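The form predicted on its own is given below as one chain in structure tokens.
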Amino acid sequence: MTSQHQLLDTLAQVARALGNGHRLALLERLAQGGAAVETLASTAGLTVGNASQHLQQLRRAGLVTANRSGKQMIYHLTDERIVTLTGLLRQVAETNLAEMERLVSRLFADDDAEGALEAVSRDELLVGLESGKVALLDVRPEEEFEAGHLPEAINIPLAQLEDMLDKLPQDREIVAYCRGPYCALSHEAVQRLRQLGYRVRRFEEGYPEWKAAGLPVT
């Protein structure tokens, strides 16, 4: 007969799989779209061997799945609710852990040393898009953009930003976004564009959170 303890032990497998920063980084990348282990390893700063080990743990916990495409195994999130789950972890940690609060307050602090510009919230971004006063800049790599993006977003990967400034409108505020709340790409883009005189802020979330909220994506 199944006991409550057995059920909770099985549930704990998911928690253990989430209990590693590298695996959370892999999940963040997979939230953008499916990817091969080589791509995942590069994004997370891991060797292919280490990334494979972490992915196997995530598979055993039911968080990712894989299918073969030619000679490669392509990994995917098994469930869109995983984005919501990791988002809840982030919110609980930021609210209740003093160390998390300290780290978040220091994260990319140089972007806005005087605190003059707050990140754009989801509701504020929706209003700006509906009014036509905001242009979206997606600074993720092209393959992530092609897998899915916010409607009418302009894709300029961070490495190509200075070479593609002609794609950016001059008459609207630009809101940059990338993989999620802690993604360095949008922070770096905002910093560079401000130095060039653009009106620009960053979206406080990212593509996965927008999609998980049921908002339109392309």
Second form
2 protein chains.
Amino acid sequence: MTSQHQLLDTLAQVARALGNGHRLALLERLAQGGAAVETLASTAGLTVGNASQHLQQLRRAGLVTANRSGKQMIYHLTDERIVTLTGLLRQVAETNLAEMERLVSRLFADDDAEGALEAVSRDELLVGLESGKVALLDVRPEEEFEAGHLPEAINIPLAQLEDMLDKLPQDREIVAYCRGPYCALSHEAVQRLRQLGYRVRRFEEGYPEWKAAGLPVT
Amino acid sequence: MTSQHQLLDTLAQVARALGNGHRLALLERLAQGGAAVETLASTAGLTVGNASQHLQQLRRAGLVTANRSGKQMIYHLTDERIVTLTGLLRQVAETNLAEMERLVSRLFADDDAEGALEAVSRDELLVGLESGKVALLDVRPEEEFEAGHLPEAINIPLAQLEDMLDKLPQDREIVAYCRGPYCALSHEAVQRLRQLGYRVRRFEEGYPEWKAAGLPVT
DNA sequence: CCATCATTCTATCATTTTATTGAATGATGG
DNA sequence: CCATCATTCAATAAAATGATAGAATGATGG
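Same protein, the form predicted in complex with the DNA this time rather than the form predicted on its own?
Below is the entire complex, every chain and molecule, led by the chain shown above.
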């Protein structure tokens, strides 16, 4: 077996590490910031044992690192570019797989028909923030918000949405974001806030993409 | 199973399609331009039947398309971004896997010790071409050269290198390139030309990366 | 229409991957 | 040092993947 062959095989191992839905879910959570195995397991809907095994695979592929902190092992992405990598994977898949399009439209299908719910692009969001016409709402759990968020964002975890409406400004359009393009939290938040009469749309990406693009975070 | 879960699974299928060394080899060849199954099989060192099966998988993942031309099926990449995707995969792997570094350095280990063989970066190459101080040498097979190459490049397939030395300019440094960062052709060419006293280095990327970066091709 | 060629499909077996279970390890606080 | 907690390891069974050989398909040239 030639060196070149071995190189491609090693690359393939890394790609295989990305080739499982649970592991992609783990990576999505890790893109929000470091987390312990139990946290990761519950976000991904896995048993702790199983999550641990998947994390070992990601570690062997060089995608995550683990550091002990007291009793817990805290996992981190090794490389910011992994967010870009999965984002590009997503783009290629959305463009070239009909199946993908079908699933994406289903995920966002229960929008009302007004069309105003179309997601806000990164550029549009930047303009809105610059002009002060947009308020940012982060609907992720507090722990993830604390680990990093977009500048000026207000954190209202989805579970407490109706209890904390007083934190929302009335005079500006609200843009809600969460973990990424496929994260349902911001979508759900938009649905519920619109029912209550708020002017609100989703950001089409999430915190990790914003950060990976080199934009400022807090 | 939620829609979101299905989306990640579908993404994972695409990643799994990249998760095999033979398929990465097929994609590398396809990044040079369309090709028939037998061509692809022989470049990747596979039987035709086996290559066909791998190509079906790539097709199901939306990474390649097939069009019949007479008796032959001609395969193409569906999307230029696939080159960027595998390139990013490579970068992440090289940065985070010790194994990878070891293999890369072995692939390029038999350089003589002068150090002058360090690869030429894209930016450096652009400057050299601009100033007219560099001549480009494409050492891929003629068929791939014909399907597309860097501007002003001279084509001398590696097999005919010694027979066509008269096509090489004497007054400029030569930069050789081939299929990509792991393609051995340009490396081999540099070794042999240096033995003959030529001033020559490798381009660290290849034709597909150049094209995917939006730079001009012929 | 028949023979030929390129490719794909089918069936099979060996290998690898995944989830599950329960035991083992390693750090902490009393 | 012991009990506890978080995590990993080990063993297993079920499912998916990969290679091979041979049959089937589809287009071509006579």
